[in-house]
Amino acid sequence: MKERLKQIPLLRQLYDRFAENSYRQRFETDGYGGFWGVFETFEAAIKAAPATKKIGYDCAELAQEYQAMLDRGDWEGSKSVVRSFDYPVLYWMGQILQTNKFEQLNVFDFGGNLGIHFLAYSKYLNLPNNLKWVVCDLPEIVKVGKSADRDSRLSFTTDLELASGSDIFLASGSIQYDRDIASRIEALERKPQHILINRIGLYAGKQIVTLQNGGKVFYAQYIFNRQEFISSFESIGYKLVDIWEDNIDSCYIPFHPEVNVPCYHGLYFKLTN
């Protein structure tokens, strides 16, 4: 009996190794939306990524797929449908529009894809005719964005410097792919007045990087320490006005129970100096 008990830890190790290898095989192929691995840096995550798919959003095939979805009308933005995590952003954008008079409203949409937030939100908000909505994204996304006939108020760029002096800096589902957005905003000639961040992973633990299966590609993304993330904006002159839960997005990394993010979050920061 004693000899059998000694074998139990070894059996557990063998089982865990088998289970992890089995999950990784699924993750490498059809594990859409799943996460794998805990890393300290983007470089380490990318180096460890399976070779079965490309890395990151800067992918021509992916950009063309996004445009095809818009053309078919089977993407939320193209049907002017917003999801539950969008409503806090709509509320605060509405409040900003009501309480401020803008000679020209400038919205800088960081990671705005092909203008999906503009397409969806413009159906719910009374956006002015003098609006300038700039989508900042990766080269392949921007190339497709510029190629189609779109609303004249909508434009595309890869240059974050154009966020300087914007009235609203919007980042929905994109901040987790940036190394240090607060420092980059601080470096602008003029900081945005209002920052609306949505769909990011915040939790009480140590900041980490993980990999996600995005269908055609793998993404490396940050999971942020909540207090450190908030403090990074407060330290450059912003006040946290609101924080809300996004109960659609979450992050569970198999075999890493210490990283448990049952819901993502959104935040509204306002410049105070």
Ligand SMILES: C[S@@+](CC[C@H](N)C(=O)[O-])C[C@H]1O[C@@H](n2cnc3c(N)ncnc32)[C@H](O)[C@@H]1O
Contents of the next structure:
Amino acid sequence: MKERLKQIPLLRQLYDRFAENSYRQRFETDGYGGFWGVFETFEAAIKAAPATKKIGYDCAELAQEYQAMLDRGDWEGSKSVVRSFDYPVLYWMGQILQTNKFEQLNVFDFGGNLGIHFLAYSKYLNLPNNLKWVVCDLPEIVKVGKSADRDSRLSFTTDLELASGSDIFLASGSIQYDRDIASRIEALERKPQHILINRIGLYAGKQIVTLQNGGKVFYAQYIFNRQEFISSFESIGYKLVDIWEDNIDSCYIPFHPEVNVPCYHGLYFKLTN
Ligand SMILES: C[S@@+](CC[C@H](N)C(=O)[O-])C[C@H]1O[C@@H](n2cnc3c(N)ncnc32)[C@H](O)[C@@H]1O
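Complement to the form predicted on its own: the form predicted in complex with the ligand:
What follows is the entire complex, opening with the chain shown before.
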């Protein structure tokens, strides 16, 4: 019956409008994880966002929530801190550690939150003592990061320029929230040797920005065109060594079937010159 009604154009339009409004209402409130809208820029997405929540990760309440999750050992609802998408990163970090002799290993962890990757990966990797693991995150997250007594090898910054000269630049589930990271890496005095990017949306279509309901806040994020994304790193001197699927994250934007990202991806780039 529902399908038959939808064949009548006016009813079809009304049905679609009703469906869109009811999805939007859910998105504005408790639709955690849901996506909404296709935009060309962050500015347009932010302007169109519902007024029911703040925008972006730079939020004190969110930072406190992350600390509480860390204290409970319960990151993103998972009892185990290492998740399936972490294993390719662990594999490549292990290879990098085995095939290079580092006087001092410098890891720059963009969007590393409260040091969760340092904590998780150090259980599996034989990380050297002369390690400097710098988490770069937004001011409210960094404030909480700095406020607790953590491992002395771990430090926090908001300054991307400190990535200059790092051995490994890690960005897990974070590059999509900022503008044009490749050109900011190019502008560094000394580019990182190895770039491990994880948990990003890549697909064959045009690069877009969408909004996600993140519980306490909305996030604007990129879904990248796969080839353009890879080329943006190749054009600044990196070669793609590996690309893998992250089958935990995905992006379906209701009413936008053209953006269909059934899984996210991770990539390993190595500096060639
Ligand atoms: C989805 S969480 C991912 C956290 C963690 N890296 C992981 O893979 O589970 C995104 C992280 O990126 C950070 N982030 C978002 N925009 C950022 C920016 N412009 N600069 C630095 N960090 C940012 C957020 O604060 C948050 O810690």
